[in-house]
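Consider the single chain below, provided in structure tokens and representing the form predicted alone.
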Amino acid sequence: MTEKVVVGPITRANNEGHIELRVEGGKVVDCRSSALFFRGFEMMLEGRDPRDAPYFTERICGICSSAHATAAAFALENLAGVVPPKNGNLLRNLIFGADILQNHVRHFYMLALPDYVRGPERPPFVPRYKHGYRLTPEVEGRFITHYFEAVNISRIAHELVTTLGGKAPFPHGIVAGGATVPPDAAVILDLRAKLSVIARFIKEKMTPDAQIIAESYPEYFRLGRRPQRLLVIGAFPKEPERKTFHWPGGVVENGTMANFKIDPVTEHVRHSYFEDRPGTEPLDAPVPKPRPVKPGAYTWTMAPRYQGKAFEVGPLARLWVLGRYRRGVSAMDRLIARVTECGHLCELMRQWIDELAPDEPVFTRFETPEEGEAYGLTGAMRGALLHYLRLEKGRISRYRIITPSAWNFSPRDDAGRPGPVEEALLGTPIADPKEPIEVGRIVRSFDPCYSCATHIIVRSSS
């Protein structure tokens, strides 16, 4: 008997998104991830100047609005041919790190911790499935308590994010040709102080509860598996001129590793609301125009492939790449990488802040091009991120993003594969089709970010 279960929307995640399943013999055969939020940044840049591209792209997502600006002011800089101050590369690396661990934080403790621990019985507890918990009133206890410390974290995060980048979420420190905020010696106290108070939480609470949380569900090393393919594009650049990255990029499958290289890159329609095309789409090509109703279409997330192939990305990815997590490719491995990434990034941003110098420059002028084409390429929260731009007369013509939930919830491609988020829930067993907290727990382990994922809906007057 197959019976059809359908998870919409997705809860506890940046926006909502939407599973279609199909539970045959208690397993999962088919599903479908869909992503319905509206969007339109590609299409609303068109015509403005390309120095707004790092303020208007924040705004695709407040919980990760300093990895858009990020990628949006490298592709002005690669374009240009400018290259920020030291300060500006460092300022701009510690705004975007603080923005990564206030994500880590929340999804953590507020996204995800939710499916493991039963919490008090008030909103936004509640309401809640009834069965799959398994920890101790004692624990569970310890780990609400952890669950509000949480709160205040994040927002320590927040506090470093608006002190280098005047406010936050969408900070207006990182721009083309480097940062805006130079900081002097009480700034760089105060970065200090506050970040050993992050540093501190993740390390004798954060990291010890995600280990009880691996060690109470070690199933959740089983599930959520999918094929070895990771991809990550370079995060974190050690020099000004963007020639190293502290998170190196790298393409790893089925145990071998390559350099990343942006020609591979395609993007397929066929399942996606946009008109179909023949072949597939180059990143250089206009945006398709949207077709809201469209046979086979399940989505607004079009199908990121490299190499024809759906890879995942995400901090899972980059740990593999640096070599310092590589157990293997499920819920759990994504849930301990996340956190794992935490304590790196700490370390990270105390050498960067010891780096920062007083009353030396922030900015690089420069003169914005009035034609060609650069790419914008960083890492991400949820991983790697893609920013095209194209300049005719001073003034963007095109523009094209491709997020790192583009990627992991991508549909089916143009010969049917699903993406990397379908691919991790085939084959999941369902206890209870009524209660399907194996899907919450796989689709989570992803941090999913749809309001990142989609791109625009029309409507017709008609």
The other form holds:
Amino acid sequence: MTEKVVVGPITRANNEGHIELRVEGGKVVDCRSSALFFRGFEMMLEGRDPRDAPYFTERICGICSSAHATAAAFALENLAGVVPPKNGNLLRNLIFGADILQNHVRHFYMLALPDYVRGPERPPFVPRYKHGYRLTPEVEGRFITHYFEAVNISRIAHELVTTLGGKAPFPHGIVAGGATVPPDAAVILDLRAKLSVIARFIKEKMTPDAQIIAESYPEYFRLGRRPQRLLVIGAFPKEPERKTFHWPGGVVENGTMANFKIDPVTEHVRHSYFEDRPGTEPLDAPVPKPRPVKPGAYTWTMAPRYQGKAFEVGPLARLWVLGRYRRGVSAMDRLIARVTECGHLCELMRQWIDELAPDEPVFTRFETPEEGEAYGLTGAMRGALLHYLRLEKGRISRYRIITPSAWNFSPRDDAGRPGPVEEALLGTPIADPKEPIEVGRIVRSFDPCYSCATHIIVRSSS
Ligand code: NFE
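Form predicted together with NI-FE active center (NFE), following the form predicted alone:
Next comes the full complex, and the chain you just saw is listed first.
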């Protein structure tokens, strides 16, 4: 007998998603991952000044705003042929790095942990499933203490963003041409002090906590597995010209690794609420028109593919390419990789603070070109982020965005092949279809962001 199981809305995620499963013989035999609202930022950008693109695209999402600012700034710099000063590059790396720390600490403690730790009998820990938790009350108590400390640590990380970017979320310090805040001695001292508080928490609490979860729920190294297809776009330029990256790009497939290129990237819309067109259209083609009523469609996310295949993006993919974590591709591997990445990021941020030069410039002036096109590429909190910018008469005539959650939460493609989260859920044993705790654990291991995945605020009524 086949049973339909619906988990929706997916809570403890950035905006809402929806997972529909068919369970047969205690296992998932079919799965659909949906994002149920339309956004359309690309359309809002048409006709605007390209210098506004970082500020506009940041509003796609509060949890990864600096990633969008970075990609948009890179796109305009690439088009204008402008190189920021060394300080500009370092400051942007620091704002973005602090925002990633904010995200990862928040994800581990506030979004993922309640899947494994019961917590006290009060909100936000209830309501919750009754079964599937296995930590002792004593260990749970320590986790809950750390949970509340993590709220403060995540706030301190946001303060770092604010010190250099003016506000958080949606910092104004990342612009085409560099950054906006000169790093004087007081700023540098403040950055160092706050970073050391965050780094200590990550080393002494978050890392051992992740280890305890991994040891207590070892079956999650087997659950949430999918084929080894991992994709990374480089992040954190080592130099202002962006030739090499502290987190390099790469494409891993069944044991082989290759450089990431733009040309093999396509977007399929057969199962998305957009006007149909083949998934072979080039990326610089116009944004497809929304079609909220379309047979066979089940999500507002398009399906990005690389060489026609579904690739997973995120901290696990990044650490794999970097050679710092290569255990497996499962729900627990994703969780551990995200925590591990925080430690590495703190080391890099210390180095960037040391390299700041107080009396040197932070911004390179430039003239906005009238015509042209360019990509802005970076790795965001959740993985590969791509912006495409085309200018005509000095205004944006076309803008395309492919976000990490679009990669991970994509629906089936033109050939009917599932997206990464769908792949990860297929075959999962569901102990109790009334309490499918396994689904939340696997889905949250990808750190879902449905805001970015669908990138308007209101579902179209046309
Ligand atoms: Ni809304 Fe985002 C990140 C981007 S999407 S969180 O990270 O881009 O996955």
